[in-house]
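The data below hold one chain only, encoded as structure tokens and taken in the form predicted alone.
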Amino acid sequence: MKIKGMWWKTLGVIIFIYVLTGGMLVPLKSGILHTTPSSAKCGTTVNIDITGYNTHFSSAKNIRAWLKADSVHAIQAVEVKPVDEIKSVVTFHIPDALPTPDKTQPLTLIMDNELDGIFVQPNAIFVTMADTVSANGALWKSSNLNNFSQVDQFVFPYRNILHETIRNIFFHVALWFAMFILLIAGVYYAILYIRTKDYIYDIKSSSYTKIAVLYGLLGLATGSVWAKFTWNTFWTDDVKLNMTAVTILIYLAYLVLRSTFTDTDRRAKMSSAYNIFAFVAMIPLLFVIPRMADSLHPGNGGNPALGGEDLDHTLRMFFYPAVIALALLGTWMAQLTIRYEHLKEKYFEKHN
């Protein structure tokens, strides 16, 4: 019977080890860290110094580069000079006029070689119309932009700004997903207690909720570290962050509420009712209000999350197992808490 009861706990540990190992060892795809200069004028020749990430400029034999204005207009580099594996100088002849009526237009840098495949940097350089324009737009054309090198690699996507911190998705985001699962279990047992008045349901409800709050605090901590790297601040006046903080405070108040009652029945009634209130309040705080305003945080204010730009098939191989592992481990911790509460109740009954 012990073996049958342990299988899911063992599975949670194995999956978590898989996530830790693979999530940390799988390399990132090639990308561009930064480029200089950041601006140029039409009708000039510009040499762009490129610093890549996980690139093989020196080893590659066929390096190509383009500056792309839109889905139709692009110019190909006239020369690519590798300096070393991660640095290269790319030369472009900027046409005399922009392909659009805009006076200034951001151009996307696209690079491609047989070892790294294709990688891009949006808004790599801003091109401004010169004072004297000859209205020559003939050089803006599609330059084999559909004929890129195909490289078979098992890598995580390289995302500008995120870089290596994209791995935090296995912890920060997975913690929130697992927290929601545990909170659902907590409110479910709170409803059962109100319906049956069976004290065991109150113990289960509080145990699952306590572990969920722990996950929420860890989610805030990992999110703050992530924000420091990407936004250069641990916290910002962002609607998503503020509503999340309010939600965690509501659930921390739940823990305080339980500690204020000495009467078992009254504590169970009040905390079960409050647990339901907290769960209902969480829905608009986390899923409605943030979507009604602009937000830096993905998933809110028109900023998508967990789409193809953030979560590709390789990341999904570790993200969803991370959610499952954390949910299983959280359930295990909740069950240990339930057993502890049982033993504590028996101890007080025996000595009182």
The other form holds:
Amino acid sequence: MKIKGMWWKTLGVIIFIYVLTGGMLVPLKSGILHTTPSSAKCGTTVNIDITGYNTHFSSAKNIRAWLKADSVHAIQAVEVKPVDEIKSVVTFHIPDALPTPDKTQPLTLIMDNELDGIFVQPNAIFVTMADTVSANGALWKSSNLNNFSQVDQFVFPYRNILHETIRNIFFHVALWFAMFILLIAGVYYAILYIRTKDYIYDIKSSSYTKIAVLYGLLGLATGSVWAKFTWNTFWTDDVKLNMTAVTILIYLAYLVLRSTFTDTDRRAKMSSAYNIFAFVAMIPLLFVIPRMADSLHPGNGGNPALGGEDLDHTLRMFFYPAVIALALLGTWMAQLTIRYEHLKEKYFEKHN
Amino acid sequence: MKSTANHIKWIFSFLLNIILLSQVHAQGDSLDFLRSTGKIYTVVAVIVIIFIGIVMYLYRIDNKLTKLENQFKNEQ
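Output the form predicted together with the partner chain next; the form predicted alone has already been displayed.
After this comes the whole thing, all chains and molecules, with the earlier chain placed first.
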């Protein structure tokens, strides 16, 4: 077996295996799956049934819980009764009045224990106060909301709705990044073809673009599946989705355009020019227009991109390698296509 | 070529089965199979789609290469 020229293919496979194992085996941080009841009245005692995810309620010794209205107003639970590792019952005495004049307020449930660290459920319960009562912030001041447990654990962030699917960032999102790398390779060789008129550059350009289109189609398919089980629809009216579909169609037209020519010289010239056009069209379609509209995707309409809990340091440890691995595997597939096209070209040269 | 048709038939029936299975689960329970255990099977589905996509591409290239090889063979 020839080792020369194999190293980067091996590297791609090894990194991909690293991403697969690490990305699937690292556990999720503890979180709250759901709570009941969803509403309560002021001045009552309420028992909240909590179903956690990856929690250790019965093993933990010091479980604390709070209901938080805003940054300065919160109340602490009077009792936390673990049922098992993932279930517990938390009892709160809700004060007679809410801290602010709104008659109904959503409260955030915060839990903390020494094994799982701190985790929250926003809008866990809606509390209503009677019309006759006026707001009283003083009732919500003595909450003791401090001294959170510092737990040193290597986990992926727990996000509501996403849950385990946050791991898709290594596959779905990395696929788009790899597609972009392959498209850059495609347009680079298209420019080289136009400058040198060497036919091999056209083969290279078209092969890289072909794999990029494959990645784009897979990106749409995987995104659709992910959306179905988080946003509950295969396709949203998201500008990002529609613009991506347009980009993929432009590149599909590139592949159709290539197949219409029989004369290789004309095909090379036309498709190289079209490839450059498609690349230039792609930049506003994928990177500018979606950012101007609201979107469910991170990084659009004011959401931070690639930051905060959506891509923290634990996710980064697998996300960037995933991009590299998919780009290397894509390059490998493109090289196979290049070698095939090159051989075919030689064969036809000999026979015409 | 007949085996190719058989392969494709097999792949399609396999995919159809997966879709039908997941719908049966959906009717039985408000949380369907792909949403169970923190939606981990959605991640599995995504990986399987990528894998099938890459394998289908390799399969196509394999077929094209075989054709070219046969053309070379016929000359000799």
